[in-house]
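Only one chain is given next, in structure tokens, and it is the form predicted on its own.
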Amino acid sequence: MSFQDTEEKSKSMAQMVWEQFKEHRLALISLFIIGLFIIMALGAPFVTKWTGISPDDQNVFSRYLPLMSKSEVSADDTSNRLAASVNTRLHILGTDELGRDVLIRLVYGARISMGIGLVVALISALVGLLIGSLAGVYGGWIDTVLMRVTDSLLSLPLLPILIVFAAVDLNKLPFFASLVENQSQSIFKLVFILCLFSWMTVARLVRGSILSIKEREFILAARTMGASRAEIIITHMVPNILAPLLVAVTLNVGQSILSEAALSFLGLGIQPPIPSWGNMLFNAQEIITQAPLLAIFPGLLILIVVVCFNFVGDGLQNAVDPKALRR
């Protein structure tokens, strides 16, 4: 057996699938896009701090200005003592329709808009292993009841209920409205409302692979001495389904991100003065003829970080399918 051989075989399982996920270049450049608007999205208070503008600075006499514009501050604008420092302001993707800087406005909606991506899909991905597991590993009318439920709600018209829900006023319930600030309602609202219809998807992958895999040796063997059921889920099972597990939270990412922006495109979503980058296109819809770039940039942003993250996906199935690892 040759040097190169004991090398191979000693690697570990997160070594073959990284290798294997190379190979797929455009996945590798998407991570690496979806790494830089990460930092961007988490580094959103310094770039505030370094050039002075905030996300909700107005400035009505610097409506709509172009690319790369220079706006003036007044010496009495006390709001930012940074800006009162300062006699003009550069705007590198212009100004919005009340004289905020686009460029900020964007770099803060990346932190709600994958922000509320990643943790829909996170959660989602939790609810659906759970009910899942239970599914596939209880069987009988436990599998049927929580099938009968996941079935119902794959069956809905999706977008008409979260257009629905949406429009629920929190403030009418006294025990949410005391829960949750004004401010961040329509965050906490959205993402209630997406993590309730994002896992049902995820809990008929899981229920899938774990009857696969109920049968096999290693499964019988743990039964044989003594292993419970809950031991058998989260020590064998749960660990032989992560691979698919990971790939459904990847795609699941863009699709929340997707329906985040649809629903605050119709003004069901994030409100305002929280930026994100449905709201922009919400906001800029009646003067895109005016100003179109003020469409095209959050527009293009939501295309770019959604492609990218399927393109993650797609690479981690390849990735992690046991066909395609090098033995």
Contents of the next structure:
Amino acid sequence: MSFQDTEEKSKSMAQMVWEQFKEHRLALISLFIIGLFIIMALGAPFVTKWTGISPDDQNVFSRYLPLMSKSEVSADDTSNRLAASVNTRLHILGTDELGRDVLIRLVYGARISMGIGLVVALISALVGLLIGSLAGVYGGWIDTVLMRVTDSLLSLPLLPILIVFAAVDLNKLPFFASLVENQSQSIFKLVFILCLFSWMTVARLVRGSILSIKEREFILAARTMGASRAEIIITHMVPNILAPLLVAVTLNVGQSILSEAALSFLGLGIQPPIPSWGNMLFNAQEIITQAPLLAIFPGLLILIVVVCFNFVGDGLQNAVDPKALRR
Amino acid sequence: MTTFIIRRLIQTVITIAMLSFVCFYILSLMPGDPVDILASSNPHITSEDVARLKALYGLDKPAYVRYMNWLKTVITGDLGYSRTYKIPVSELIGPRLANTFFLSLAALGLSILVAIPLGIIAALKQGTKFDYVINLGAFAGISVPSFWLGIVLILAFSVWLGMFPAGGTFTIGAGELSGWEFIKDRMKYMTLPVLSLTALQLGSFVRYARSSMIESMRADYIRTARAKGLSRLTVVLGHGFRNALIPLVTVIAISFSFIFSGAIITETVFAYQGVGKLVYDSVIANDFNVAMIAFMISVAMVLVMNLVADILYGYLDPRISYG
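Return one more block: the form predicted together with its partner chain, after the form predicted on its own shown previously.
So here's everything in the complex, that chain up top.
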């Protein structure tokens, strides 16, 4: 009966949100920029294909090249040294301390940094959804225990905890050691740690919305019509929680990108040679007088992307909250 | 109120106790234990020696036994000995705490002084260009990576302008400075870290100040105050701001945790000898005793500040009752 009804209503709700969202000009621009960055990240392998530059190509003879400079690379170092197959490569943003192209590393760094941000936000949203709804729906001692844990975790200073957890040697935990091979171990570890400490806001939010929805008439109506608990949760509660959840996830992406960058900068996150925006800054401080620009670019990209995610989150917040000010 | 405070106090103590065990366990998972490190730097140690040393120091026992041993010694006041600094942890931690305390306090004070007027003005001029610019700045402040901000500040003020030192806590080899000279020397080294921490904190304070002020200026008592014919200044400061202050105080008290997180990065970037840098350095250097104490102190400080915030909230807002 009401199935078609809700379908239509949720669609119009999405339209309303979109219309309201469009009013927030900065949020709209931010969404566009994020889109560009995602396309760039996805297209990274194609960039390598076209230009022939890969992020791991080291070249001792072309270290610290300035912007828009060219380096000469012999096509095949060992066998073809005498052949005249020397081609030049253009380094738009110059090269770093190992002669690697900065631009291509930034492009590949976008894959890691934004990928981790998005994955962490999504996983922690799922975890938060699960814990928040368990607490909200069942109440009682489950609620008390879960919310105590959530509050305790929320009150902790994030970074010291992340540093201590990130320093763990996974090989001492036999279960994890067998789970992943060495190359991507640091990525897996970082995602796991970040997820561990970023689900709490979502859980609180979900629990809060469920508690307020629980008492509403349409839930009572559904219950009197004999709907099961699962049915009520899936068809009535989830759509109502979705809007604030979306806001929280968006803001979480920015936060996760910042955390990843901070840990990688400290040398505890993504391990080289895999480039991430954070670990590109790892030794930027030591060579700051020789190559100040190496320290500028990755941080600038982090700033831009995180600002964009925060603006989109703000725009969504305004759009889904009927009490929010109309701009 | 008293029962509330006691309950929260017990809760805080339990959290700290549980966390200390978790932290102990996690730190024991760090690569290498003290004896392994000792053995790796000395080729004459045989594997039998290693086993004997491990048995001697109880390192072969499971984590919870070692934790209980550690706890027993810490409670008696013996915080252990630092492997990298070669001094007792209790001597190491005091000056570091003072350094971090001054840094955080200066940053907190400065950001409050700047953020609250900006937030109030932005709230009163809602929707104008000024509001727009403040908003943009606040978003940038929230989103900027702390370590990068530090690097940029170093680049601008010490590499290019040469105004401040790039890092450190005080001039090494300057000897015993006294009075004003001492303060001036410290200030020179603290300026950039304080600026960096302040910029990080400013964004969220401005946003909270602005939204809380907007909220309170919409209330009925503002209309009443205006209708009474009070001057605009009295309405804004005496009625609007006083009520906006209540949520702000909690935000500021809770922000201590954030400042502390920020201080780790800021202290590391600027090589400022505070507790945050100590946590990081000891984790990196596998200095177990130091890492454990530095970490526990920082977490305990944050939790106690949260407790203070909760209690303060009750005193400031008589409408809140604690069941």
